[in-house]
Structures are given as C-alpha cells and as structure tokens.
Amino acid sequence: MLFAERFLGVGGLLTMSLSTASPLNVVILGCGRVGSTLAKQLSQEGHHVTVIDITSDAFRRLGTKFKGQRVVGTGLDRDTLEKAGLSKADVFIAVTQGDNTNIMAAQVAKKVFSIPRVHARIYDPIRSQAYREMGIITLCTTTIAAGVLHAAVLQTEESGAWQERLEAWDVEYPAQLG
C-alpha cells in the first residue's frame, strides 16, 4: 500500500463527507483557506458552523453566503470557546497556522468540553503521531503532501489514479462552494 493511500484511502478522503442524517454542531478554529473552505462546505450541507479566528478580517474568506456564526478571539481562551458554543458542539476542528495552538485547543475541546470528535491539523509528523496516540484525530498535511508528491514523482501505477482524483477534486470542490 502506498504511503498516501494509508492516509487518503482508496477514494477515502476524496469521497468522504461529514454529512449526516441530522445537522452537526461544528466549531472550527482558524479561518484561513482550510478553515473557511471547510466551514462553507459544512454550512452549505446544512450543518451549524461556528468559526473562531483572532481577527475579524479573516472572516472575509467565508463570503456573504455563509450562514454560520463568526467569533473573534483566541481558541485557547475558555470564554471564547464558550461564546462559540463549544459546550454544545458535536465536532471541533483546529486548523490555525500553529501546531501548538491547534493541539492545545484540541486538548481543551476534548478534555474540558468533552467534545466527541476533535480534529487537529498538525504540520510536525512526530507531534502528530504523539497526539494521535492521545486520542486526538490529527491530520498531518506535511506527510500527506509528501506522500502524494512522492508517488507522483515516481509515477507509480497508483499515483496516476490519485493524480486524476486530486486534480478533479481541485476543480470540482471550489465550484461546489461557488
């Protein structure tokens, strides 16, 4: 099994959807490209989404059609997390630019607020594995990107199918968000 298949699965991440029968209460920390894109998608699917960022300017990425809540503050502040409705959230996702912020906020969400599903983007592969072992679902984009690029460089038989799927996703995904 190729490196990226372990992370992406055969069509796994590309076809994965967080859609469920009933809407989820989702709190996203970080309104960069990943956080805003995910927030727009989940909101369009009918989920209740709250986005936290330290600056209100970051919310411009959400566009005018975003129906969720915007909270200005740090994800490490309990008052901010409560204002974002974390105590009633089904899912917490930390996708700021900082590993330390993401992992600390994820730990607070899991331990203090007892959120059932907590996800954190971590750039450092070693820390990602350590936090994964602590029960926090981590996504190490560094190893995923390296694995996908490695397969593409070697032009393995499997990489062709991935490349096609990833390119299709890159085209289709923004179009879905409008």
Given for the second form:
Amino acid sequence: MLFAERFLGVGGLLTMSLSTASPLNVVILGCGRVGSTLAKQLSQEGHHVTVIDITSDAFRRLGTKFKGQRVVGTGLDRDTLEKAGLSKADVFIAVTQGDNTNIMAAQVAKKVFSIPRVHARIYDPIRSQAYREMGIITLCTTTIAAGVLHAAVLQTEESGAWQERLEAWDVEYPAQLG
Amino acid sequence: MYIIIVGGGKIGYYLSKKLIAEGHEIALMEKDRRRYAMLSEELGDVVVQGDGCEVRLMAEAGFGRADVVVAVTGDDEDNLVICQMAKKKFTTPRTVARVNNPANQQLFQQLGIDTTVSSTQIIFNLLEQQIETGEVIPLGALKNGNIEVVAITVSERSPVLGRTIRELPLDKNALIISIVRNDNALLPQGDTRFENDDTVIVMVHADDEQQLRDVFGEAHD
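For comparison with the form predicted on its own, would you give the structure of this protein in the form predicted together with its partner chain?
Following is the full complex, with the preceding chain placed first.
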C-alpha cells in the first residue's frame, strides 16, 4: 500500500484529485505556510482560488503574483464564507492552526453550504479519524510526517517516492528573500 | 447524575457550584493551568486540568460513564468538538453546548448536539420584548418628512389589545391604513379589534408621533 492511500484516506492526494479537471472554484481557510503554498500552486495551475484569514498580514505569504481573492474574516462566520463565494465553491479546504476551527468550518461548508468536497487538516490523529468517519476528508499531518520519517529512517522504497514528491513541491523563493 | 462540565470560566464555575449544591456528582475540566489552580483551590478534587477535546484526557475524566456533558468554553468550535467527540467516542447520552454566536444554534442541533444555549440570543430576546411594545418603526416619509408612514407592533402587553379602532383616543392627524395579521393586510374598519402580533400601519403627522407611542405603548413613568 502506498503512503498516499494509507495516510490520506478516501480523498486521495489533494494534488492528484484537483489538478486533473477543468478550473475549480477553491476556497482555502487559513493563509499560513500550508494554505498559502497550496493557494499559490492551485492559482498557478489556473484554478479560481479564494483565501480567507483573520489577519490581512497573512496574505503577504501569497506574494505579489497571486491572482486569487483575499478575504479577511473568521471561517466560522457565515457572512465571511458567503463573501468568499463559498456558495459557488467546488472544494473547501480548512488549514488554520486550530483543529477545532478546521473541524467546525468544514462542517459548516458541508452542511450549510453543501460543498461537495471538504478537506480539513487536523493535527490530532484521534480527532482526524473520528471526523473522517463522519464524512469529512481529514488530513492528519502528524501521522503523515511520522510515516514519511519512519520510511526515511528505515530507507524503504516509499521514502524515495516521497523524496521526489516533496522536491517537486519545493517553493522557489524570490531573490530578495534569499 | 454524573455531569461533566468543560470550561472553567464564569459559567462553568457557577454551574458547577450549583450542581454540587444540588447533590450531583460533577467533574469540571479546565485547560488553563492558572485558572485550574484557582478553581481547584475552591472546588477541590472535582476540577480536572486538561483539554476537553483530547480523548485520552476525556477518558481519564470519566466521559465513559457521564450522564451529561456540558461544553461552556468561550469558543463555539471547541464546544462543538467536545460534544461531538463525547457522542462519537463515549456515546454520551446527553450533550449541552454553549453557543456564543446565535447563528450557530441551528447548525449545532443539525450536527447532533442535544441542547444549545446562547446567552446572546437570550439577552437579545429579552431586549426585543422590552423594545417591541409601542415601538414606532418608520417606513417612509412624505411632504419633506412632515407626514410619515410608520409600523407599530401590538404585543401581549399593549394597552390597545382587544380594543377596536373606534375606541382609540387618536387625533385626526393619524390614519390607520392597514393592519397586517398573519401576513394578510386587512382593511381596517371602526370595529376592527387589535390582536396580539398585529402590525399596524399608520400615516401620521410628524408632530403627532408621540401621541401614537402613548396610545399603543406600555405606560411609562
């Protein structure tokens, strides 16, 4: 079994499932390192991306070339989600620092806005498993990182595949940032 | 009953005290160490330090045998997850969540929380009742604002309740255009009686607006 199947659950790899079809309307909650990296990547690939964060400061991570929309607000507030165009979104991704914020926002997206695909990053493996069983595609970075490191330590075949995958995702930093 | 309360803020604290006084067995979970120290000094062993969303700590606090779990932290997302995890992992028979944003009340119920309590909503409802009686809501103005069209809601406590239009001590400068009852606009007659929840549409001279308030509103000192 591949890592992707073992750790990413029913939704499969985010990148694999998103990059194939015609442009998608994607709303990303949380413009941290994960949110901004994903937003830039998807936007570059031609998808319509909206990023939500509670501070406008966080949008600096998107750089100047990002073509998507930026919305300031909390992802638990319906007005903010409405403003971010959630009612027309194909995919909603919750990647804030708070597990519970991601869980609740994902449920709002699913139940209130009837978004077909909802992903949530959750650090706590137990909560991740519980909500995956409740129909939210959860992504537990704790178990993923542990799994990747485990493979790297034991130098299995999988560790080589992950090395390649990770290198493909490495960000090119603008010259002024060094 | 064995009741677990998560969140040792003011609500959690006073709720615990009341339930203990009534003879219930309780556990009060508080995440913050300093707040925990304060609470346990006063309430003793019933206070547990820890995050009420962590399954390991939930198990230690005895979620498995709780009759009710009450989540009263200041964050709606935490209260939601505490109640959902209690249901999912410990099959808690009854969960109660405090909801800070009233818009979340319906969602929480949809998501399987048995009872929700929103102090924002409760206070709002109380205020609305106070304001409601005799409040004159402007709908539009004519003649540079000299003549106004206003709406007034008749409540249970309104002095006009059960009286007819003819009986009202209204000046000639006020004309009752219509009474909206159950989404129907009635054409008012002299013998039309006011009912609870009626919305009365009145055309009135701006100077006589106070008279309207006096007639429809509760007596004020």
